[in-house]
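First, one chain by itself in structure tokens, the form predicted alone.
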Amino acid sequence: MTRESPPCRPQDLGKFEIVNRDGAARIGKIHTNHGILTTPALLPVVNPNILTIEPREMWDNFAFKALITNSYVIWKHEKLRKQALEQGVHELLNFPGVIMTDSGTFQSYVYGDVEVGIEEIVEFQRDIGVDIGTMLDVFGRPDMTREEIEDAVDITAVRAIASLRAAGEKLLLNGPIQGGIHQDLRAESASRMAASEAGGKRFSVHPIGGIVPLMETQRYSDLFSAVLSSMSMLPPDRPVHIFGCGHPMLFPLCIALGADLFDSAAYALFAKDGRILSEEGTHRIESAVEWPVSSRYLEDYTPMEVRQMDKKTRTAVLARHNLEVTQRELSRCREAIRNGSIWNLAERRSHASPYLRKAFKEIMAIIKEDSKSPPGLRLSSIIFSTDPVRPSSEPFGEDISERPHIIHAGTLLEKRWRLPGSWWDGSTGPPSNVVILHGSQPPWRTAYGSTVSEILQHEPKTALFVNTPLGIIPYSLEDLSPWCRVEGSDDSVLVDPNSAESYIRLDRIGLQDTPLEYRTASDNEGMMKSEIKTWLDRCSTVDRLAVLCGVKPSDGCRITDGMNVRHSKTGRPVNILLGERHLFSPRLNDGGLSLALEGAKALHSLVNVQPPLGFSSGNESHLRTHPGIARVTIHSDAVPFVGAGRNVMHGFVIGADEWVTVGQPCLIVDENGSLVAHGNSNSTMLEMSVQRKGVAVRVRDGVLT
């Protein structure tokens, strides 16, 4: 067989690189001896004794770059074992890509026991040239007692060391997570397996095992509880594999929660049973007149013609359809990660099944309750690893307020926004009245500009807010995503400014007794006074620095004192200047703020504490109000390159502030705290502490350029 999938670089073997992300969902690269596998990916299960679709066809016609087979089945079959040992598993299956193998654990679940030893099965996988093998763990069935599950977790963890020793240098090894439906045992198993080490070797992938019975009985609530609990204690530099999950309907939510790999024989088993997969469920062909879902493998036949085929031919046709649908949904998921809509896709798919919808709603309830359970901790990490600002539109729906990036944006707004310290006419003190603008669609600066001018000329000390479907927001942030990007909402519905649904609550900022007025857009097209416009531009800049960068409003006011603004033809600020120095650029596509080098220097001048020279073990970054702009400290070897404008790569980060926010500005400093560059973070602090490949910070400017 011609080698068509060259090995990765020796120094990259086993590394997992994150290329794109949307919160916990990520497009990654696993570096193996038979190529670099892009995730999220499904590995079709291939039984070497029963080949419904040839592995080579999966590679050539379906673009599957990896598959999974069972090493125990090969080991037990004398002819297959001999051929695999002599020629290698890739020749045995005629597949040039990545081959993962299971160890016989599932067979022990089905048949009660296996005959192979713990080290023996790992050594066999190593000797036949497997890329990613699996240790022989203990399958924890949902119907087991807690004591039996505890034993499964303990025995699996004990076997881990011997299995890692037996793997050798080149075999990457799966470290399965057990624990049944017990959240605490799932978290314990994940913690122990993640920490397992033998001679410097650790597990490369962590499959979540023991969940096939949950999927078979559509116990999706228990399934996702197990997934979230397991992920709560897994390091972010290792891919997570959902063992036995192969239905396209489940992919979006699993991926949104952090899954990277899937495997299943469903494509063949369902086809054998006369069923076809779709993104929204499963369909039997026995009474179909037309196809409920399309693929190139069905378009030449009617359902009746397929039913009239002999069973082998019919199974192959349906299996090819199932593989195509599977790949299509995974492509859709990867594209959703790229454009920031994976959670929206998961929402839509949740309506495909009442059991899946119930599970989705329970996840939403955990988010809302801020639970400290393992699933709650995992969901919290998902929320605060999500870029709160994105340029894409925000489709309105019943689940909108529980979307992770919206929760993150709202939390930052709630904790960091402050009332102005002074007003456009130079007066100080608390506002005299509150006005909530409502009834118009974005862009709100255009819709409400004349009204705002009238209000502020009449009473300069007015606190201005805009009514949105997500609650009220300060008028100074009227063009900030996600609030200005909601589509399909009814803006005539007024949100109670003191309700729990509103991130800015008047009673929390001491305005509950201040006179309140609701205003709609004015037909008056009078010009806004330059003093008011200048004051609004400055408020907008200071508030963005506070909310997105954690800068104290007083510090923001100090560095913007005397600022001037260059506006676009439509009157929107595009450059914030101080004399001839370009400080910041408000982004027109999402309302965020980009730093210029002079702005980074100004923010750096506000920092008077030592740079981070390590990584905090805490996870309370979202609780901080104005900690200052986050800093990332890099190794001295990287300073010349980053200072010249190169990206900060994982492996060269030696410390980071825990409140560093994915997608938002940060400063890059050396070990002495001197400014080296600035950019937008591509990772959380935890990811920077463990990742060894990929981009940690996307640099905008280096001080040496």
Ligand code: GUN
The other form holds:
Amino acid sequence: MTRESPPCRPQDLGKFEIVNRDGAARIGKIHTNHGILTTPALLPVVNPNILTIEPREMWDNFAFKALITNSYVIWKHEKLRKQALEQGVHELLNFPGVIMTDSGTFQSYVYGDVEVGIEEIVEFQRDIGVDIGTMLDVFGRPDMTREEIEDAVDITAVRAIASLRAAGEKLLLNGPIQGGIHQDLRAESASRMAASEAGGKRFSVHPIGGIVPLMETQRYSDLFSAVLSSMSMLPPDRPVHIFGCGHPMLFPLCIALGADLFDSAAYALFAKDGRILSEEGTHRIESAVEWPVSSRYLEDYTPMEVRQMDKKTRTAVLARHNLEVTQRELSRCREAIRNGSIWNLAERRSHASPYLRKAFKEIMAIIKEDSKSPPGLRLSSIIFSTDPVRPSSEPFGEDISERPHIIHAGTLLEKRWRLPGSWWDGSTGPPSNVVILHGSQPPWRTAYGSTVSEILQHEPKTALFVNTPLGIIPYSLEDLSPWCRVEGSDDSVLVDPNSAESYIRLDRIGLQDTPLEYRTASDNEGMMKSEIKTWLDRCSTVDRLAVLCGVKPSDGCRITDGMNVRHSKTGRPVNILLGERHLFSPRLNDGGLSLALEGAKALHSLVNVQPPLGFSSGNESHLRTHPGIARVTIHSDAVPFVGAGRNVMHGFVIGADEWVTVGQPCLIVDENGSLVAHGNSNSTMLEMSVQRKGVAVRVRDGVLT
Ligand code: GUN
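Give me the form predicted in complex with the named molecule now, not the form predicted alone.
Now the full complex is given, and it begins with the chain already shown.
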């Protein structure tokens, strides 16, 4: 067979690279001997004895780059075993892509014991040329006692070592996580399987096992809790697979929680049973007059015509439809990761079933609660690994305030924003009144600009806030997303400023006794005094440095003292300068702040502690209000490249601040703390500590350029 799917570079075998992400959801690449597999992906289950759809057709017509089959079934059937050993599994199945195999554990769950040995089944997978094999784990059923589940976890972990040893160099291995519905045992299993090692070999993928009975009985809360608990202990460089999960309506939430791979026989099993899949559920065709969901495989027939087909043809037509719908939903999920809307999609899909909706709500509550604990664990990283600022707009909805990036942005605002220390007329001290602007849709600078001008002209010491659908925010951040990017009709988003839950609470910032006034947009079109405009521009810059980069407001004031601004034709600040030195560029599409090299140098001059060497987490440093701009320390070998403007690659990072934030600015320094470059982080600290492939920081400028 010609290699239609060329092997990865030998040194990359088994590596998992993250190329795009939305919080814990990621688009990754798994490097294998039969190509580089893009995730999230579903591997259709192929039973070598019953090929409902030929694997070759899956490759040619459905773009499946990987499938999963069962090595135990091949091993058990004399003819298949002989053929596989002689020709290899790729020839046996006529599939050029990545082949993953399972080990017989599921058969032992369905039929009782299997006869194969622990090492024997791994060696067999190795000998038939499998890309990613699976060890013989012990299936933990939800109805087992805690003691039985403890045994399943323990025996699986003990077997891991012999299995890794038997795999040899080329066979990548799945290390399944068991634990039933006991979340502590799931976490223990994940931690032991992740740490398992034999002769330098570790597991390449971690499937979450024992969940099929949870899905069959729609116990989705237990399913998602198992995913959350397992994820909390897995290092981010290991792809996570959900064994036996193949219903498209479950993909978005599983992916939002960090799942990378799925496998399922659902496309064939449901087809056999006369059922078709959609991203919103399952539909029986027995009494359908029209298709509730369509695909290129159904559009030529009516449901009646399909019902009249012989069983084999009907099953094949429905299975093809099911595969297409599955692939379509995965494309949608990957695109949602790229444009930062995976939680929005998960939220939409959660309405597919009352069980799913309930589970979604419960999982949101767990994640929200967890945001109060340090982000050392993967679980809380669901919130803290999101880029809080994003250019795309998002629809207002019932669950909006629970989307992780909104919680993240709100937490940063709550912790890091401060009232201005001085006012446009040079006066200092606390504000003498508070005004909340309300009643208009964004852009708020257009709606409220003249009102703001009037108010400040009349009383310079006014603390100005804008009412948004997500609570009040300082007027200085009026064009910052997510607040300015929430879309909805007037009656949904123009909420009563008194009723909104808010990350800024006037009592928490000492303004409970300051006179408060609510104002709507005025019709006047007066010019804003230039001193007021200059002061507002400076507040905007200092506040963005504080909220997004962790810079102390007093430091922000210091480095922007005497700043001047170049405005766009529409009056928005585009360059922040200090004389001729270009410090920052406010980002017009999302309200974030880009550093220029001079700005990076100015922020670097504020840092007077040793550069981070190593990756310490859990010391609560992220809870310090203004820890300063995050730094990433790189190996001396990388300094000439990064200094010349090349990206920081994983493997060259030797330390990072815990509060480095995905998508936001950071400084890149050498071991002595000298500035090498600046850029936007592509990763969390935890990822920088373990990833060995891909971009850690996207560099904007190197100091040597
Ligand atoms: N397929 C579905 N569930 C499981 C599991 O827990 N372990 C293995 N090896 N395969 C599975």
